[in-house]
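The chain that follows stands alone, in the form predicted alone, written as structure tokens.
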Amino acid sequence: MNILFVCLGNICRSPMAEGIFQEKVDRLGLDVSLDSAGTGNWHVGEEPDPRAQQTTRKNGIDISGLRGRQFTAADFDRFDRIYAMDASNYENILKLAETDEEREKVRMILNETHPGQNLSVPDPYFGGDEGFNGVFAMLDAAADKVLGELK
């Protein structure tokens, strides 16, 4: 199973998701490959936001080695599931999909914990530590749900 997490800039939500999922995949010994990307190109090559790193680090997860990259149509070939962090990311990903098979790979990540509600993971970039802590909790719960089903 190959899973991709996508947010806007690939420096906050999606690298946090990748790190949270990776820690759990490693602990559970699952055969799952993970990556993250952004729909925009502003942060390509950059490490995650320091606040995202601080939040994951205090939870025992190191995401400092991750680097931002932009989502491309080729990602549809590489990944079985593509999780969007919010409705805007979801729509931007779908614009690059060419087939129903590609569109079916794209999901809103919080639908895993709140089925059919299409809730967005709020972008914590312009907020404080509380926003990053809230995002961590949401993504941690989604990881438990997704990986629990894959076990």
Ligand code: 4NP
Given for the second form:
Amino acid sequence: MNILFVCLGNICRSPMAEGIFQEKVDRLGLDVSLDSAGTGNWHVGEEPDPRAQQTTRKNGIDISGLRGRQFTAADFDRFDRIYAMDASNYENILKLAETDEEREKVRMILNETHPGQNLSVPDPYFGGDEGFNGVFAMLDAAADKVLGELK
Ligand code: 4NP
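Right, and the form predicted in complex with the named molecule of this protein, after the form predicted alone?
Whole complex next, starting from this chain.
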């Protein structure tokens, strides 16, 4: 199973999701490959935002090795499941989908913990540390749900 996480910049929410899921995948010994990407291209090649790194680090997760990249249509071939962090990411991913099979791979990540509600993980980029803590908690719960079902 190959899973991709997508946000806007690929420096806050989606690399946090990748790191949180990766730690659990490793601990559970699951055969799941993970990656993350952004719909925008401003932060291609960059490390995760320092606040994202600090928030994950204090929870025992190192995401310093991740680098930003942009989502492309080729990702529909490489991944079985594509998780959007918010409604705008979801729309932008779907704009690049060409088949129903591709469209069916795309999900809002918080629908895993709040089915059918289409809630967004709030963009923490322009806020303070508490935003990052909130994002961590939401993604940690989503990871437990998703990986619990794949076990
Ligand atoms: P992310 O956060 O989508 O969670 O990585 C953002 C990072 C950068 C920008 C916006 C959101 N930006 O406008 O540069």
